[in-house]
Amino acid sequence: MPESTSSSLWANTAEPEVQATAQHGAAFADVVIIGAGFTGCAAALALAQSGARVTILEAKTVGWGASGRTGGQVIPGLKYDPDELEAMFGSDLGPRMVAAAGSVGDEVFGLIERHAISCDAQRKGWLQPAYSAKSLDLGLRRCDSWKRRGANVRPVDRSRMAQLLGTDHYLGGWEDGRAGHVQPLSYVRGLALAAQRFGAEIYVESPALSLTKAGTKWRVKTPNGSVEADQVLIATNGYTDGLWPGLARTVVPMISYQAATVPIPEALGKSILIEGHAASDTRRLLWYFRRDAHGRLIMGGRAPYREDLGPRDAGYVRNAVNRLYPQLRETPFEFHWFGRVAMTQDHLPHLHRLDDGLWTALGYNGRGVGMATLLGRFLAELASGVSPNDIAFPVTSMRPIFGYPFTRLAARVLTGYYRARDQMEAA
């Protein structure tokens, strides 16, 4: 991924970086976490409010990664429906399952608000507009599915989804109104912040070279030093490496590329998104889209897996917007940035006791903001002494994915076959 994010609308509008330095000679703490990110942060936090000794260790700076690289949409839930999980997970576990990955707009927004944390949030809710009567069906038996649970959910109509998008491309859909949006950098950083003010130590441009164990514990070796501690948390998801062996092959990252426009004009965009919502629809390779804070209209999708992409590549994003809006065929795109998206084989994310005192969780599957923050939280639960069996998710052995280095090629095959099937569908 390139070094630098200087084409990026977060990293030109966030809050100011997080004040932190290189770690340097050898140091101890309770609890050492590999990544500054939405998951890193969010577990540190946790862990220095009860008490703990934290320390993050981040290869950059805060945020740089997926997590101030993403479309900053919070959205309950997983992809599977409510019904479908708790067949999946069964009466104990699947139930608690659904209520936690239903929680996250709270958890999200409530740290927000606990810690007064400055990022453009917006709770205003997400639709998912159908672009094809197949999945207007799947997408309307999913709000019924949560609808039957208690969550603030409805159907839309094609002729309101119309005046809430402002386009009349889709059939209808549904809103789910726990959601919201944020401007993720900003958010990531405000949760570094409040992690620093209860203790945890962060550092930054210090990347994990190794990790060893001697008795009970667990030793980082950085660059210039080493942290020694009694639990380890890996949260580096997309940007897994080879610290642990067979770790990043689980997941399998995919590009996911964004482009901002400029400000629209209040004459010009009146009429798009007027209620504020985040949407995302049902194709297959999904258009997600929202405003931020300024006006600007942000839309999203799948490109190709390559390090080297640019303004050249806003051609699937450039259509999208041509397409949901024609009136803004004129509007030039100010920003464009892309990072990568952590798949799992089975579309869950993944909590994994990897050793004793050794957590991680990963592959986020898209939904990284919400989802990461509250799997953050969960792993500071482990690294606190809470027994799996008490963690409303699935906590498993790693499991590399079989036939790996063939994921990539079958990944691109996949993205032309789902293309070539949104074609079809929406015919």
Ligand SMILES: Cc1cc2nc3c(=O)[nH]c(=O)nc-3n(C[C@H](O)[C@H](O)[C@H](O)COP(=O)(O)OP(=O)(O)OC[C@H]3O[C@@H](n4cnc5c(N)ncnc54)[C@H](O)[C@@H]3O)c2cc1C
The other form holds:
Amino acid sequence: MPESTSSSLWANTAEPEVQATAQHGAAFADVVIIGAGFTGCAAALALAQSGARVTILEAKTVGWGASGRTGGQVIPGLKYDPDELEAMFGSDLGPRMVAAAGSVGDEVFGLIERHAISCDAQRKGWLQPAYSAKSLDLGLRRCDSWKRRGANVRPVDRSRMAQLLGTDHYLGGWEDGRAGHVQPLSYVRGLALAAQRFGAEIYVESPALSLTKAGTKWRVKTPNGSVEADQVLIATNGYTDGLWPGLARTVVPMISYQAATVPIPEALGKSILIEGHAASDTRRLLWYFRRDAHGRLIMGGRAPYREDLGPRDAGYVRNAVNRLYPQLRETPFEFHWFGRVAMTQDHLPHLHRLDDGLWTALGYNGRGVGMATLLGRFLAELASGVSPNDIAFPVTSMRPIFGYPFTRLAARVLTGYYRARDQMEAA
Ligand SMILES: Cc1cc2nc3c(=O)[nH]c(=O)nc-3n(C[C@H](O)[C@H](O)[C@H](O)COP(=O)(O)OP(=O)(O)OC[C@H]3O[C@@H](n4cnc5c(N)ncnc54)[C@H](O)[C@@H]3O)c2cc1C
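Cool, the form predicted on its own is there; where's the form predicted in complex with this ligand?
The next block holds the full complex; its first chain is the one shown before.
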């Protein structure tokens, strides 16, 4: 696993850590959840609220995985447009899935409000600026597809996009008013705290080492004890290890790298993201950016697959800042960090039934703030006995990717190819 996240903006500005210790001795629960990111904590909160006895086992600390490292952009929707999803999943599941994927802003900001989570939540919309004529067409089609379903979205022309972003780099695009952004480490800690208040037990520095079945019960071993439960939820996403054979081979982890500038002086920053939007552009290797609560600019993008990245690897995001905002050329980065994004072959998140009483959700393809929160709740519903047919998302069997080592290699090669295509199309 990659090293500590202490150099991240979020670790340095978050609400305090959740009080929790390592697991010791033999314990019992209705549901054990493995992993304390958005998926695991949202599931724990929903279960604890419904009165279930819930235990979370986290290998490191709450939010240590991707959840405490994200850009914090809460973006509704999936890789496919609503029209495409309905064609792929049919007239029953398709529209329910579209409604669910479109509702993730309500899911996240609703939880934040109901549980008074302090996480600099801002629901001021998301912009998808287009860097090429082809991607502008795609974006406008996506916008239209949502608009026909009554969503709060609108096209944004070139001059309005330049005004909102503070750069004339893009050709226009569209705006999703359902979206927003959060301080993600504070958000995941807030979910965990709310779950604790409803009685969930949270253990940190407690990796699940093995998972075995005895009769109808599951037994999860930790370094100093074990927990027995009727149901187990695996919520480990891009940090999935060998706990359940084959599961790690259903996702391809890629690295996303972010840097945050020092707080930008008013004179330099007043034209940048003037209405507080989050933004991610249409590049294949996208640039995603926003301001934080202290006026820093946070810029993210794809990085080489290494777990020892540092400030010297900031060239890609520095270039993005310089291209978009030349006035910030001399504004230094204050924080750098990175984490694993779990990609799937079909570009959709996966919700799997692995065995009787064993479920998982993973593979958010970089859209996990909203989707992991939502699928966490769906996992809780499955563990509570709701039929998979009544879940607004396909519940499938796990299918490890065929030729997995080659897929990982191909993904890395593709990164270089995509970068070249992005440069050509923008030219
Ligand atoms: C740099 C970066 C930027 C991103 N930006 C955005 C964004 O702006 N918007 C967006 O929507 N999405 C974004 N994403 C994606 C999003 O962060 C993830 O999809 C989401 O956080 C996944 O949450 P999770 O709870 O499923 O997994 P994680 O948050 O990764 O949690 C998994 C946890 O499982 C634990 N674990 C693993 N194995 C074990 C074990 N055996 N026992 C116990 N615990 C275990 C890990 O320690 C980890 O804490 C970004 C991701 C990264 C890395």
